[in-house]
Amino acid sequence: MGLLTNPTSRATIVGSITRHNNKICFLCYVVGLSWFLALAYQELNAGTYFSENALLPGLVRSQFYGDSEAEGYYSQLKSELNKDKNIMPVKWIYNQFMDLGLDVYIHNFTFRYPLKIFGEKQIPGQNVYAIMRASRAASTEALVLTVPFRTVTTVMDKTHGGLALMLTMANHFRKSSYWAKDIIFVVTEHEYIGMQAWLDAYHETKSELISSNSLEGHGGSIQAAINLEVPTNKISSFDFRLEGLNGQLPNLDLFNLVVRISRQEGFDVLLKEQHDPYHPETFEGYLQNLKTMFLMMWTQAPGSANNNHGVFLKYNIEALTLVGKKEKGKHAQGYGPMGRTVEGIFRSLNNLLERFHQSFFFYLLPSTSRYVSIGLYMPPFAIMVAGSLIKAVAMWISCTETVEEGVSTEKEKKETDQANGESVQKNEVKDHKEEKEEERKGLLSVIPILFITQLFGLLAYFSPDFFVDLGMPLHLHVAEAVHYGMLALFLSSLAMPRFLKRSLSEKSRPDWKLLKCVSLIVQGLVLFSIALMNISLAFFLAAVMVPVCVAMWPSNNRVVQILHASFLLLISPFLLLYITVVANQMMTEKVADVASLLVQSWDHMKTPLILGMVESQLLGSWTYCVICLGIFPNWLAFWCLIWIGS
């Protein structure tokens, strides 16, 4: 403290951090992003363990040996599905859960996808859900078992093989009397949109684009959801998704339970369908867990629900899905094991006495056995994100210096004056008349480019439908209208610069250290907050926007001035996605040549930007919002930045 209250110290470090500043700010970029990527080590994260005792994962011997009865379902289901492929059997789905004795009842609700996708069309779709009523206790908890059912011809894998197992454990699971809670049985339809219909009706809570039916039937306040995906019946491992609504992951407790229990019944466990290293704390086991990290990032950066159990999450209601994967040259087993997963699962749950708050909601995890907490991640994102400020820190003290050099001079040419015996009154007034102006030009020049990039963030924000409405003339889809008008918005607002800088005079352009400054710091306060939620899409956008944003400077030299333009091109919010959905391509499919590659991706590049807004609609998504009012104005900034303060 000594050092920070004394002034000749003070004016020490504040010197330093100036003079040495690019320096400082390229080593805290380095040291966070390989103290970041470091932590996929297994030296420098943690085992993970079970923090809910109450849990008391497979202490339990199990109960489950209906495989037979699950063949049987599975072979009905079948059936029934070759009657029709493009239909859910809802009444089928209905009949076994009443046979089973369970109170069933059929939740319709109708959906309209935004931006008209299907114009004003209401799309129906049906839920069916039984409700096993706990034995020995009233209804104020319950667990749910959930399975989005999905027709023949679809592209996606099966859950047929989930929908029989589900209607076996409810036969299974009725023939006990140790249930504590509720287990409501959930089929849904549509994916994640029939799901959120049905978790809006159990809340009663409202929804613009979808209407549903209020429930006939409730159980008790949901403690946790298992979503099944098995395609069929027989499986060799399970793969395990995590990640939901806006980055939110389910705490740690429930993905040790399921890790705990699917081990015990000797299928692999996969995350991200990779397995753990063999030798985790070799170089090549290093690799891995550090490919499995990236990917469990990549799949939470974009902040989509992906599975059933991702609009759980919104509800504070800790969910997973569960999918089952057929590896070649692994042992296969059948519904013996799945059921008993299953049951320990569920048997676990139903000790709980008080909602999962003790162990983390905020993670990376490596491995299935490994884990980076919140306490270990956020350091070194911290120093890389600090380049930003300490560059902004220095922009400042440089703006005030130049300020006091000003002053100083003026004092220097009033004394002078003084000594050749003019005016005094004079200068006086001509001297606070300039350094108004000069105060004036320093607060308030960097205020019309902030509003003006604002401006376009709202436009981005709230232009889709006039897009639409735009193209319907043109007889374009939507995808192409909302495509093609985005990139209308993203060149206007790279001609912005030139055309503003025509209208602006010499004396009212902004300071563009000022500018720097001011930027920098909204950019490390944007990405901070984006942080506390969803490190994932934070962290990638701390990699490729700190170092380029900390770097920019405007220049008359015309070579340096289309250097800057290009890396600023390169990570605009418009050519990050795409250069996502190229790299997407990469790890997905095998493409013959980088031509198709680049083609394919720009083709492709339409479906999560539609779904980006349509998430933000019908699900309450905030990741386009994000983009559009925080990472897009912050961007343009800097663009502004290298035209106008040349």
The other form holds:
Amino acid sequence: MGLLTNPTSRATIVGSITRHNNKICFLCYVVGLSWFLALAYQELNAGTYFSENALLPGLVRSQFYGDSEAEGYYSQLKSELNKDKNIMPVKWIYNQFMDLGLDVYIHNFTFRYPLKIFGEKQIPGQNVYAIMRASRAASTEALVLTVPFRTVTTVMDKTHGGLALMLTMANHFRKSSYWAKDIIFVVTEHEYIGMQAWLDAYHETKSELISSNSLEGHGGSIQAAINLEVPTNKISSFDFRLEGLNGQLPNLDLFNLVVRISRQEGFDVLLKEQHDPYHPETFEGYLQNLKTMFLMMWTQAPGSANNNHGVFLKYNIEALTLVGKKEKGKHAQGYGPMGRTVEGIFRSLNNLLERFHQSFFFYLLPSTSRYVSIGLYMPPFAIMVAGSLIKAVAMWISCTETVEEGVSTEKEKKETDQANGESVQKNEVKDHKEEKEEERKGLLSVIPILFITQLFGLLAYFSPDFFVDLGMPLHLHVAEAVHYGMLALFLSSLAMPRFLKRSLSEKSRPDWKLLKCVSLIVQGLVLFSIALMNISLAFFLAAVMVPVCVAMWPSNNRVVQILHASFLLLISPFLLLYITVVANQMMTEKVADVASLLVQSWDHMKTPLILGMVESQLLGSWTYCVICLGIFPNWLAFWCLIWIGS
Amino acid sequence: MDQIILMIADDMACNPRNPRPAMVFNNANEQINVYGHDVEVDYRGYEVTVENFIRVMTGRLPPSTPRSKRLLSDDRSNILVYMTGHGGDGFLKFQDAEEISSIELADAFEQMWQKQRYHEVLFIIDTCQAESMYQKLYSPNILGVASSRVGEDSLSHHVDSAIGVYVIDRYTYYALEFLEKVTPESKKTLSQFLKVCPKSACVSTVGVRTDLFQRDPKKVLVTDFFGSVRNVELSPYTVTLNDTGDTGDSAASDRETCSADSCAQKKKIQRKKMSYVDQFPVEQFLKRR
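Okay, that was the form predicted alone. Show me the form predicted in complex with the partner chain next.
Every component of the complex follows; first up is the chain already shown.
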């Protein structure tokens, strides 16, 4: 008989797991975590390669030599922008495309911010888009080149160089007859909201808060999109942004293509503003790769649509962003190489007969030439979470064993007390029955707690609008209202165990082992589900939650209780957000001292909170939903666990 | 009479990505437009299927098929079959959903042999692992040439950087180079043609199968298969053909086909050795651009 079907051997396996479960869980977690971090090492991952042979990158000789034209556009654009620094020069862009002879249209849209930011006002916006038709093809497919318009006074990186480059490329592309797909040039206002409005109108889908008329000019189905964010006319390197809405990534072949062509034209290639290490096999090289991979995961985890390209991925259109950077000490190149890069990318995309489908959609990048595929990162992640599942199994076994032990001791008593007569026997039989009933009731008794925690999650999900309305008579700014409202909700949820103790009697209170078992299983389920789409979010949550949750148990010792409570509080969603903001502040800005860091982080905490809610309503991002309905109830169940008593 | 049947599944010449529309060149220097005025594609696009190919070879086409799409060959015809594309061990890809296997091909040739549709076949194949396609042949009088052995890939020759694709494969490039120099009077033999791409040029090893071929390749002219070269014997004498009648008696027909004065001469003529006239200098009239 097999190992698992043989009851005796199964019993021994299960017995050994239960006896050593602490060690096994600890081992699983440590092995999983270190294995995951070790994946950034060159020997453990793979080099990037082209799966789609039709791309034939860099084989065609570039014919773009329009540097002077591009410089002309750039200076014209600058003078146009200085006339009015706060608006988008829609007419000027429209006229430029018109002069080139392309079909150009202005797309008007309006949108309303959720949570009544800016009240009920509908904010207007305009996108300008021009379609260059392929001269000998049937307009069945299209490629998109987009630039988000930013004014001269913007705090973000400027994009005017990219706009001049786009006009030049439009001029160059229309002179050739070898295009098999239409090329659509889009200049958006309001960043990715404008892009979402345009895409909605193009695909005739409807968004709740963004509304626009249908497009006058239409191309074919979009195969790929490139977003340009080049600040000036001279850059030395290209940085690439891949992460999109909900942590979705474009096809790895598109990234490989863009990297190859940029390198060919003499640009430095950066990923998350990090260079590739010169000696990746050394320890310093490994650390650099680890840093790049970590930064990529840090950007992917929140699931925000960071740039224009992020909203394309939802429509199965592969897109990424090229950010031009001028690094100190590096040789800067002008529009010639930039134009040849864009031309090379588009000529390769032109060769495609099918959508991108060959290469990976789920990966992590330690550098521009190495990747970690889903097949490499899933096993260590699974081992990390396996710790909590093993603990759940151990909890279940120990839970049922105690009942059985109780039954067997009763049986022994029965045998020894046979002399006492039948009445005693009957009593014992009744006890035996009662215990069995208790065991059966045990699983059902977990349900009220889970139900209430889920209700809290629902409250957290639907509360922002309520808090905004509450804050209006108090003249609170929306962000503050939501921030303090969520804090209030969080603190009130902390009081749940006290109410549970009062309302649930001894009998109907669940066995803490059962509650822990069910909560761990739910946690594993939620984490694995998140990992399928957004591995970074799942990894960060697992890394902090699994060790703490596995080691929780209710105790009568006050000190131990306080210790457990503080650890659990540290990984609560609210505090976790605060800690993330602190870490982010430390990474991006130099802060003077700890106190100001903590205070600033408290202030800055509003941003991701609001952004999560805004994006979930505006663009359909589900990070906020998952945290409210998946992570928060689960955490609350553990919080109840430690206070419930044995 | 055009007895070239051309089956092309992808329209490369008129593809929107071709910067020189309707022109396909043999190399990057754009020397010879191989898609010239005399190219006629008989089967195009989705008509290029395994079924159509085997029907053409075996002659089992519906009666409505035009003559230009039929292989009108008989038991004295020498046929050249050239196949290229994506292939593997024992198959050649036709469309994205179809392949022809080496066994199907062998059976098709056998059908042709049974129906006496060929005298000799020169079968050239330029794909990856091309040798596997002729390994299963079992009909006589077939000479097979493959650009690579089983387990080897056939490689492309060079890139045309104006288009951005590899324009020609190595074996085909060197074979074309050899054949461009062959004129209708050329005395080049097949064994010279079989040596056309050594491993240094082709990188893959060219495979040859001669066991089914009855003649010695050293004695076979290349023009037996290429150039539609026909040997013409000019006769300065007239031959009168009378109605033979219903009897079909050969002796009677003999008496009636030669007149009194020509009969005796006829016997003399038959003892003279036959000679063929020189071939028409067609290469001086071919347009190259």
